[in-house]
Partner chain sequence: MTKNNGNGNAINSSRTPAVAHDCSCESNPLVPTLCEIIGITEETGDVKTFRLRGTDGQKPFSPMPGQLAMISLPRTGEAMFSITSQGEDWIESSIKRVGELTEDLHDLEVGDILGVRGPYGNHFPVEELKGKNLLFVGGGIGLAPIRSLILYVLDHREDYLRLDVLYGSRSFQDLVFKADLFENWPGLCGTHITVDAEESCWDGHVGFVPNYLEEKAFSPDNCVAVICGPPIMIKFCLDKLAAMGFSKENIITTLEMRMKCGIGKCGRCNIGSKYVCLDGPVFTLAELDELPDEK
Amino acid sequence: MDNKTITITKDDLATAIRALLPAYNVYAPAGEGERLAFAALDESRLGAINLTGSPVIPPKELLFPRSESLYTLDPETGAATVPEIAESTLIFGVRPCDLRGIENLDAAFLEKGYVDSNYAKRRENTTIIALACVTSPYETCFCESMGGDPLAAKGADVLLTETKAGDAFTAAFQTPKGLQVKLLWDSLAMDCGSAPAMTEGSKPAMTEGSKPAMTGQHNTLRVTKPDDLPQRLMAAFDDPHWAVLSEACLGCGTCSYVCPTCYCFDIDRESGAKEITEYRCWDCCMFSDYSRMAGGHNPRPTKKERLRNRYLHKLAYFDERYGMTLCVGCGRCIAKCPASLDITEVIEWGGGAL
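Return the structure of the sequence above as one chain only, in the form predicted alone.
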């Protein structure tokens, strides 16, 4: 892989992204506060880009939409129509924890003998430009405690890192898809003549042992994660403390919807006189009817069983099947839970004495 980097000044960031618009459907964080979200960009929205925080809803929705039509049927002819999936999407400004979340989704949707065709096509057509965290997007971030690195995103096609001066980004190109982005930016620099939007350097944006200096407060939460956490939690399956942990839960599903790794979905059908649509939408294991069976039996009848299942899936079940923890430490579920439930309490409890 090309070991050269490009430096993009913050003043020229909009110009750099504009150069990508003819080749990709570009999404980037835009808006403020609770309305910060990955939004589709065009010429008119380049000024709305906001890289100072992290969107409330993670970028998983661009690969695994909140709701999507799987196919439609004509009730008279029986003819089926499958919606087209957009080609050449680029997601700009993905945080390292969210990139790890996408890698978890890759495992769930593409491995172990099961391939989700819609997810696979979107993933193949998507280029990811990650943004290293030199400051924490949330005060509840704890990615390093979960084995993450806020300054690295190996699975990203391009990695942007803010310079120490804070007035520019260095871009490291890590995959063939990333080099396609570099070609577009190289062309832009040449077109700019005597006032290039970018300059090229000879060193990678990040090398082992020479990471950029942190600025501000970083990784506020420090969580003690036992090395044998999955085994300890499974051994505590019948521990009465699960009931205590679940007392405050409202069963609202906020934790799942803001989580970059939750992937449960429901499939349903809407029938009309002229069209029948089969669709799927996000679901949540904290909902009371999530595990209810056709005869009415529910193996998880109370909040205790549902909360235990959620945390065991995050911290034990997924690890057993795929060899990775399903919690990436982004901190969204802690920040957004209306009842102040905190997954780090479960991690530190680890099925042992409090």
Given for the second form:
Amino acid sequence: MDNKTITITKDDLATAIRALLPAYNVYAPAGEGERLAFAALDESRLGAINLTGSPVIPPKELLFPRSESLYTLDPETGAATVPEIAESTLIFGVRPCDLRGIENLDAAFLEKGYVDSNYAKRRENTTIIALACVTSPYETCFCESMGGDPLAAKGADVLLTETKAGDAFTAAFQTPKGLQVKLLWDSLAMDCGSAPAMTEGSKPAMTEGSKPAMTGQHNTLRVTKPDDLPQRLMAAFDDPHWAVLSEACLGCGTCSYVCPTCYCFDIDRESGAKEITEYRCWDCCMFSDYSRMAGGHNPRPTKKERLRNRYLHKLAYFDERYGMTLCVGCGRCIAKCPASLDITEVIEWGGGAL
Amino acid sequence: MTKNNGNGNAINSSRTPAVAHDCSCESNPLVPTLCEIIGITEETGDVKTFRLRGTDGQKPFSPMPGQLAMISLPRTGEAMFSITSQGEDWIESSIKRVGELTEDLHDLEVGDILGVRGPYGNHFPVEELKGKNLLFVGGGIGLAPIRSLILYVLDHREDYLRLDVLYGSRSFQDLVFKADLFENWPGLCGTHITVDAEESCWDGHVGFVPNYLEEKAFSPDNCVAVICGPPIMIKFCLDKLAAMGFSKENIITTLEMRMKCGIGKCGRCNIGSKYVCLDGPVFTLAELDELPDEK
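Okay, that one was the form predicted alone. Can I see the form predicted in complex with the partner chain too?
Full complex below, order starting with the chain above.
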């Protein structure tokens, strides 16, 4: 018996999530097809939960919103008011690659001198229930090539894994925050009396060496990423191939918006009569004015330089600064790029063809 | 971590990481404090120096030479500027009119309020420069960041050896800090001023900064050159300094890039894996050579 795992049948999933609603603002993938998104759940939305795919917009938006107020200014006095960020949030159904993306954001926002207050507060207040990928959610995902494991999410508070029979999830509680969730579910099991929704320890726990295999569709997209990829790509900084790679790029920014690791942001303001709001929003390094200075000078004047900076940030610069690759192999940018740009081609090129 | 230039002298601009955060924003480093403009100096037709004091009567913060401040107007936005000078209860920034925000800043008057946050970035290596001859090379508004170091060195005069300022601009009218160049600094340090083209109001040296630099033939012996100006001027001056025998470790410059956050998060001021707002703006030429050529 392992008291750190329980099993939840799929029939009882809504009951299990309902039990979390009083304690947290709960977000989970909901909706169908292209409209699948991390949605705020309430009683009326419990039926819309859909764990079969992975939303196009990754769960990073719940820690680092697309747009958020940093502070508001009184136009008369100039005095700033900083919004409170205090609500307990729970994200249900985070895929292992997206959790690694959040670990990238942790490094960017919390390390190297300054702590980003808004991110830090949200992260502190958020509990993450990850969902192992027994089926690859995207045809283009390649997390294993990037050092990921579709069935493990070490940093998650709770890890759900679909059982082999496919009719239930095993829940492993991995952190103190995860044990808070277990407390809520334990009390639920008692409430249910003779028909317990959860069975404690009834399935074997995921332990090192006895991991369950992927039982569903397991993608075969693989890429060879040598350990010295950063050095190899940096040595190719002046290679004319960067121009070839960037030719088709439209500069639309889709790759950044769907990326679980992209964290660059813009700061701007909305000027109203009674209130001025300083906000930040997602930005994309492929936009032409991203690094253009007042007076017109742009250190990355064409899409060649911009694309090179984008891929080098992901595959070399971030590694140099934080010791991890800024790509987790989720495959979204490959699936969604309207011009069919493919980061695995850059990795293959850097790893071998150079 | 220092680099050796072969003469036993080592300069490295990247000291301890900028963990210390000496500003009054309390918790959120992106929130500015309010400052009042207590003085404006018209340097040239398009450069004004703004003297800023906290609306609480206090100095907003005490920067090291070379550090940066994010200055904002509530309805226009914010941008990063070097801090050129400081006093007991004020800091000063010299701002050239080049865009939307600087246009609005130039319309301000004494008594107006603006937002300031900082100080950001590393600073000139004032400790490592002790006991050295210093050559300051500036062009146009590029003298503004260097001036913070010149003023610091003049305040600690006994710690440094021979000082020379070589500065030029397009015309006499475009020379910034004229009071320093022609009244305050001569006698305290060598001043070598040039303008690009002859004009009736100017009887000093005429010619571009790189050529004047070559003409003056400063000795590289125990000397560190600190340079800032337009990219093209820096490029030619670096060639001249190399020809004069200055090693890359003994040439220091300060960079500008577009910035939004100032705290190494927003992503846009990177050169390779370095952020100019955090790891810079001050770099030795040796350090810059290690970075991708995207300046």
